[in-house]
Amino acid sequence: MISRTPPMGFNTWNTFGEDINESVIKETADAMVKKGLLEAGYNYLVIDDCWSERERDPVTCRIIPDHIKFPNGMKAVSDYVHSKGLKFGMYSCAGTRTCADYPGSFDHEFLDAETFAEYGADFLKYDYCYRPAHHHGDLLYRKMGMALKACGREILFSACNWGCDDVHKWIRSTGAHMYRSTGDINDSFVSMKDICFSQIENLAFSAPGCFNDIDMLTIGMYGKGNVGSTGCDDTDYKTQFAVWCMYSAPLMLGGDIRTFSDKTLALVTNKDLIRINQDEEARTAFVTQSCIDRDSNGENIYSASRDKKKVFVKLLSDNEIAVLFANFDDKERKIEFFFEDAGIPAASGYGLDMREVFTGEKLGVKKEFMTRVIPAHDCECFICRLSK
């Protein structure tokens, strides 16, 4: 059965693009498996475009793994990464052809459907180029779901139409399980934070059963890869890691595993911050902050800083409660955080017990208002209980 919490896995396109064959992908999922990737959680191994030959198979019409990279067949691969323990992902498009050129589903969905259970798929990323125009999404993406439905195997649904077509009204009765609502990231902390922002008033669409995508992580990749850019620093992975995980967002990783240091895998293996991503009741984050910056004279003055400082809030199982101090600035700031803003007023005589995700710091009980000085793009993040 699916989990009813968000994937987690890994995604070969930020740092492959076209560049995978069999080699990479069985270099990857022993890596997964043993850099303790797969025990922390990450159990998909999602094989993304440029996997096929140029055209279908002018006898059945079946797309066919490229010869070249794939010489012994995309079934082999499949069982491969199942020895590990892991499950194996496919990629295809709703239009005629993929993203890269290659062969789309349109017109093809039940028949795509059956060859990826045949290749042993446990997971379909539905991609959105080359849609012809007078069909809708709704439509384009309802008949794949009927197609996994029909095809005698459990895959999970990825679609991803880069947020187009309102798709956060109407994904949920495709069958998708999850759905990408943002367009492609990039390797930069600018990237990430337009993502992040993007998202903040379509939250209360993610839920168990249909979780919101907000694209493959770029932790661990530093400029390089598929997806280029400036790159960034642990302090920018840091925060998007924890942001990805009050989201609620599926955790798909696309540095290169094989790769990755001590200290990118301590920080996407964290328990805390996946605990937080993967808490039974699925619930999405709030913003609550009120930023206020002063004046030279102490008057409290609102300036576009505000929109650089977030605090997020989000009610975990179990009474808990996780709190992210966010600085999406360029320089460092004072967040402040109202926890009437929470639902946490002065007059009820409670506060939080907090305790700190990276650091292990115990706060105590705070109440009513608290401030936090956080680095230029820096985090803090607590897991809480209400405590008076």
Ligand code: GLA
Given for the second form:
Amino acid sequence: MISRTPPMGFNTWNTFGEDINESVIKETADAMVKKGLLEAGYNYLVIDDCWSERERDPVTCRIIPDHIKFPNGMKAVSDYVHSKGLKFGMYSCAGTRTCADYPGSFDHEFLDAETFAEYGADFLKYDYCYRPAHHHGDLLYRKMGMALKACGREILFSACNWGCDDVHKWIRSTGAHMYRSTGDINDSFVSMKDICFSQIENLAFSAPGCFNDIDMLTIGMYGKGNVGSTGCDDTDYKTQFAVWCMYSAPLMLGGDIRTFSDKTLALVTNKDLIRINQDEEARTAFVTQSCIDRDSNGENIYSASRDKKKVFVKLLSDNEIAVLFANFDDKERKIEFFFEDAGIPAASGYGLDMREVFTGEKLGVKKEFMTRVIPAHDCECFICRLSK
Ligand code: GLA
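The structure above corresponds to the form predicted alone; please give the structure of the form predicted together with the named molecule next.
And the full complex, kicking off with our chain again.
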């Protein structure tokens, strides 16, 4: 059965774009095992766009792998990935062509699902470019959802329509296990922040069986690769990972795993953060509303700075609670947290016994109100228990 927690793995697009081939996939598979990523839960290795020939086979009508990039065919690649204990993912598109102009699955959904099953695929990312006019997205995703059910293999269905057509309202009914809710990420703090903010209102639609996918992570890219952009630093990546974990978002690595440093590996295998992300109840994180500033008279005022700093709270199973203080501003900020906003009034006598997940620092029991001074782009994330 497909796991009911957010999928984890690697996808080729962010780093490699069209420069994919059998060696890159095999080396990535090797690195995922050797560097402990499989052990940490990253089990899907997904090949994104640009894997096929430009046209279907004129006789069989099937999509065929690029004979230069994949000279031994796709089953051989899939067998290698499986031999490492990983699962294998493929990519196609609901339109007539993929976003990079290779054959899409429109009107060939059942044939393509059979082809992917023959490759031994366990995952299908399904994009949204070149959609013929008058064909609604819900029907297109429903067709591939049915085709995957019919193909004789259990294949995780990863929809990718970038949040169009209010996708969160209907995608679960198509059989999709995750759905992209945003445009493409690039490797910059601004891109990460925009994506994060864009989904605050939609977090409640994500739940076991079908998760809100806020795109592949850029952690470890440092501006290199296919979606390089300005690049991020380690602080930016730390906050990125914490947000993805608090959102119960799929954790699909997009950096070049073969070159991941120990620091990058330590971040993406942080046990507490993965536990927050993989919590079986997959509860929505909520944002507390009372980030305040003081005006010149020392009075508390609500201010625009609320958009620069956020406190996210996520209830976990086993009575644990995760709290993330995230500073999205380009300068240091004091971030306030009123416990009442999280449903813990002072009169209850309860507070939170808090442990920071990046440093291991124990704060002990905090009550009523607290502030943390967080450097630019940085965050602190606590796992807590209610306590008197
Ligand atoms: C779209 C998707 C990306 C990637 C590219 C491939 O832009 O959103 O994640 O799959 O297509 O062309």
